[in-house]
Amino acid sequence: MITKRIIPCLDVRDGRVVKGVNFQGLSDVSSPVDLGKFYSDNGADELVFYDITASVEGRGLFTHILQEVASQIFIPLTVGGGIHTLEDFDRVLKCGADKVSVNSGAIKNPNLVLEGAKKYGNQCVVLSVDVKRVDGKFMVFAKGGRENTGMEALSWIKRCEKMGAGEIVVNSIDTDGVKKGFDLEMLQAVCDIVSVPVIASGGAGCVEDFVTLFKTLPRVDAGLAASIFHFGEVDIPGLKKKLAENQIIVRR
């Protein structure tokens, strides 16, 4: 078995970590270079920032802050929000960014995903999709979560893997911070048509909705949370040991 990455996530909008529940209601938690060294220091595989208003307003992502993150951690960094250009790639691996993940910028101009890929490699590119069930179908949403694209989110994943995709986190609207399990369901869906990594994202409420996130889908490479892990409700140590007592490879 692979071994399983555990990732924070930091949603940064005005420069500050923020969480919410169904991507709504969106509340202060922390500063984004604070939290961002913590993970770094206890055990966190990788960390992902995303400004999450950078599309919606229209602007790029908050350099200044990101630059701030990066000198502070030794972890691989992912980085969204605002990437809707290859300038935009350039400018937040020169930050310090090992990946860039695209969102609303790919579903505006698929050949993002295609060009960040021949220009920085397959391993540089993620694919963030926002999906809802919508009459039983799984919907791509964009600008946080507000937007029905209209577009089916499976065939969505599958045309930006071929276009050179190397990593899906899939955010499940539905579970987003409501702390009842990951979206066992839709990640199964995924994993079913994709032979990249995929990270479970939205639903974490407890340190057994990871064990049975990677019991149930070995697929999954990764589960990526914020709120729990922010507000001190899970230890990434304390989760790490439950993992490995339950035979799930990690990092220690």
The other form holds:
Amino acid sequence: MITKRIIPCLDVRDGRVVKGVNFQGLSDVSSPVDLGKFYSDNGADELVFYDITASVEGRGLFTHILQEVASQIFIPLTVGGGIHTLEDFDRVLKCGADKVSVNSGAIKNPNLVLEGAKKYGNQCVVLSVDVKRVDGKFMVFAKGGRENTGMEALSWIKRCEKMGAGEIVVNSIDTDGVKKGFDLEMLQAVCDIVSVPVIASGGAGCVEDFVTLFKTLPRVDAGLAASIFHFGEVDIPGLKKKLAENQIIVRR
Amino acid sequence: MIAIVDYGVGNLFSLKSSFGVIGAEVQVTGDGEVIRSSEKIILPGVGAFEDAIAKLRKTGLDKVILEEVEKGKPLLGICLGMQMLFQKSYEYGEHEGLGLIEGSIKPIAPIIEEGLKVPHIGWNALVFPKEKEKSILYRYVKGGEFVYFVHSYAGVGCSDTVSATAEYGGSLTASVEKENVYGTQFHPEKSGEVGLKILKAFCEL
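Which structure goes with the form predicted in complex with the partner chain, now that we have seen the form predicted alone?
Every component of the complex follows; first up is the chain already shown.
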């Protein structure tokens, strides 16, 4: 049976990882190359690289760093941030990305999902969606969670799945940063309507939160987090040991 | 030198890098002469079967590969590259493959338990057939170790050549082998240390 996946997400700006603390045996925590390799060597099942660079020069630097990471890491690599066109797909795939994560680019132009899937296959297109409750409804937010798009999240996700999104990353704005656990209600609602893999994001604060996630929602395929890994609050080998003790199948 | 066949399908960056790490000399090439002068051949591939095999035939590299394999040169097909080694694929129609491995490529949905997700995507454990000697490709790998899969179609009718399977609510062909022809449905170049050990074993053939 396939394993549940644990995925650290690295935010990269101007060639550096935005947050991080000192890990033992890691020379430079701000280097995406060093940190990516550290996670890969320590049991991460996949990595997500997120480009939060604003400038064109920054984007060039990101491309360069991405290539360096991809040449040293032999686990799947997803790249997101600033993906608006098929040329953007092409740019990151040529640097060694395996999957491309689309978010606001797909909101602006939903055909991006369709075109990306047609050209590179469904497995290559990851839909990332920022969701927040408004008057009891799950709504899609844009601009890093600042702007309500007016679209209902479940119909948006279903629509993107039909257009060829091969995986769905559900970021709950309501639980993000709160560290009180994943948004189980929201994730359940998504799992009920899609048949592609669902990746939970937002809210993990401790090892137990991952155990609860996979125990409560067996249809969730992966847990994604950033700061709890970067700040060493959760270490991946320890997390996987705990998951295995709870009869959750993981790669160790 | 190992030739990685470039026929315009997919991204060969990681594959090339992975051989760099294990210290093997590789060349990504679409040149038949380079493939002929190589010691081993890698046939990669992602995307749709029909498009990929058409591109391979259009370049004429299908014939080069078949001739070199006939001479005894080791060939490793990866993912769609493995599927192209089969006689036929039923992905969106019916298409001829290279015919090096008996059997065909069919959707995994009827093979696996209902309710399981398709594609079969993620890390799954290798199961070696009990009645066979372990493949030389797995000389550094144990049964139960994890490799990375991404596929919706799989090899069937090939039990004589199956060298490993993966359990996914049913048994899926993970790799095949017939004399000097090898194929992995999973991506060794994305399977961490385990994958690198499999590529190393291929380099040492």
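Predicted model only: the values in this text are computed from it and were never measured. Residue numbers count along the first chain shown, from 1. Just so we're on the same page, rigid core means the largest C-alpha set that superposes within 1.5 Å between forms.
Please check if H230 moves between the two forms, taking a CA shift of 2 Å or more relative to the superposed core as movement.
The answer is no, as the C-alpha of H230 shifts between the two forms by less than 2 Å after core alignment.
After the core is matched up, is the C-alpha of V12 off by 2 Å or more between the two forms? Shift of 2 Å or more: yes.
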